[in-house]
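First, one chain by itself: the form predicted on its own, in structure tokens.
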Amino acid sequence: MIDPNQQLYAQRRIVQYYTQLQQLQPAEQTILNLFRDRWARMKMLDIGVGGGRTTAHFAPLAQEYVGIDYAAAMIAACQQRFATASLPLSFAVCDARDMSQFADATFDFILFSFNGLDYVNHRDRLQSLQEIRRVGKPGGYFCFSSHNLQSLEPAFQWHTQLRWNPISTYVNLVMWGLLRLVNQPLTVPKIQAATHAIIKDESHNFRLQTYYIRPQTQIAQLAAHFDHIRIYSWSTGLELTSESDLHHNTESWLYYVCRFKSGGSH
């Protein structure tokens, strides 16, 4: 059965969304700047491919890239994107949660971009891990974005949406209102008690169920498979070194970049 969030990004007027979109996000930059010596001798796999936004940057640079997305349109958007471009990449229908079409240890490199892990429920996203895993090479690297569930706290609180300007305010306190009504009877109390929950953001009209975690909680989540987690603000680019960088941060999104243990097990 499809979970309405896939069937959501199977959508014409999303896949047109994500297949006119050409930037990297600044933490993205600074990712494939970390790796730019080593890209020519790395195998990519690219999750959530979408319209392949991150295909542009990264495909000219690995020695051989795969996009996958578990939405079929958004592959044959990519395909006619990229139908004429003479590099070694390719495009799949494929589920994160199941990704038995490729063997074990076949990718050095594996991307997540644009939270596209937050988009399955808990079960999911630790099968989702499990199978990043299995077909990712010992010693190689995973990278992906997520949402931090720290941001909720002052966006559900109504006060943080003064300004100045009255439109402002009044925009803000509208969007607040929905957040609010379409996440009964989520609280503020309630979010600062929990490791992560399901929300309806303002993402595509508050229609996705988004998966939102504290960042000690996503660490403790990637320490059965993954080693050397390092955790990078989406907006600057610039990797939170301190506990106190993790604990107080509230931007929307997170990235993390961690390595594949060398003999965990698949």
Ligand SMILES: C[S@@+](CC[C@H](N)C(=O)[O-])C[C@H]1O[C@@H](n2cnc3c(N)ncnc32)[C@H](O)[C@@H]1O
Second form
Amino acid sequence: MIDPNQQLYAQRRIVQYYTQLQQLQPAEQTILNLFRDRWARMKMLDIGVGGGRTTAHFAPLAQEYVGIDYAAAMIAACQQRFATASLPLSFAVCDARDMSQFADATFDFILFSFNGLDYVNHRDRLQSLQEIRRVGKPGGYFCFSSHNLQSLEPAFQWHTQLRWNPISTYVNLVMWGLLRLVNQPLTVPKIQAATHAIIKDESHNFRLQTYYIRPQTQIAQLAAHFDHIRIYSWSTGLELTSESDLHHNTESWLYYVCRFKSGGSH
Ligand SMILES: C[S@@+](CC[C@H](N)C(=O)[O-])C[C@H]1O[C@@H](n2cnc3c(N)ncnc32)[C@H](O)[C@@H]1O
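Let's compare: the form predicted on its own is above, so bring in the form predicted together with this ligand.
First the chain shown before, then all remaining chains and molecules of the complex.
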């Protein structure tokens, strides 16, 4: 059965939106630089490739590049966008929850950028992580971003919407009201008590169900299959190195880089 998020991502206007995106986010640029000496030896899988924003940056560097998405319309858009590229790249319709079209230990580097992992429910998220581990080579790397539950506490409080500029305050309060309305009965105390939550945020007009998680919970969730976990601010590209940095971070999403554990979990 096709889920509502998957249906939304197949809509023409949403596909058009992702197809015109071009720039890497600062954290993605940091990660691209981090592996600069290794790309030429890496077989890369780009999950949730959307309209191919990241393809333009990573495919020319990688030894081989495969982009997948569960929305067939996104893959058709990528095939059109890169039809004339003379690079070792390919695209396929594939869901992260079931990547049986790929053998175990196929990829050296797997990317799931711009929070693509957040559009399935909790059980399916864990299933996706297991599949990612399966198709990743031991010692290879997984990089993804995910929404930060800590950003919801200020987002749910009206007084954090106030600005010196009255028009900004008005717009913020309208968006705050919509956020509270579409996410009833979620409250600030409930967010404070939660380790993760699925909410409708303002992206694509409150129509997507989006998974938010605390950074420390995300680290624990990764620990079964991955080690050497590093976390980066999406907006500055800087690594968050201390417990206190992580605990107090209220950015909307964060980037994670981790290594596939050797042995065991296939
Ligand atoms: C926020 S968009 C990001 C698109 C692109 N990576 C970018 O950064 O511009 C998320 C993408 O992930 C895809 N996606 C979400 N869940 C997926 C899943 N379980 N398997 C494959 N693709 C998925 C969606 O169809 C969508 O194209």
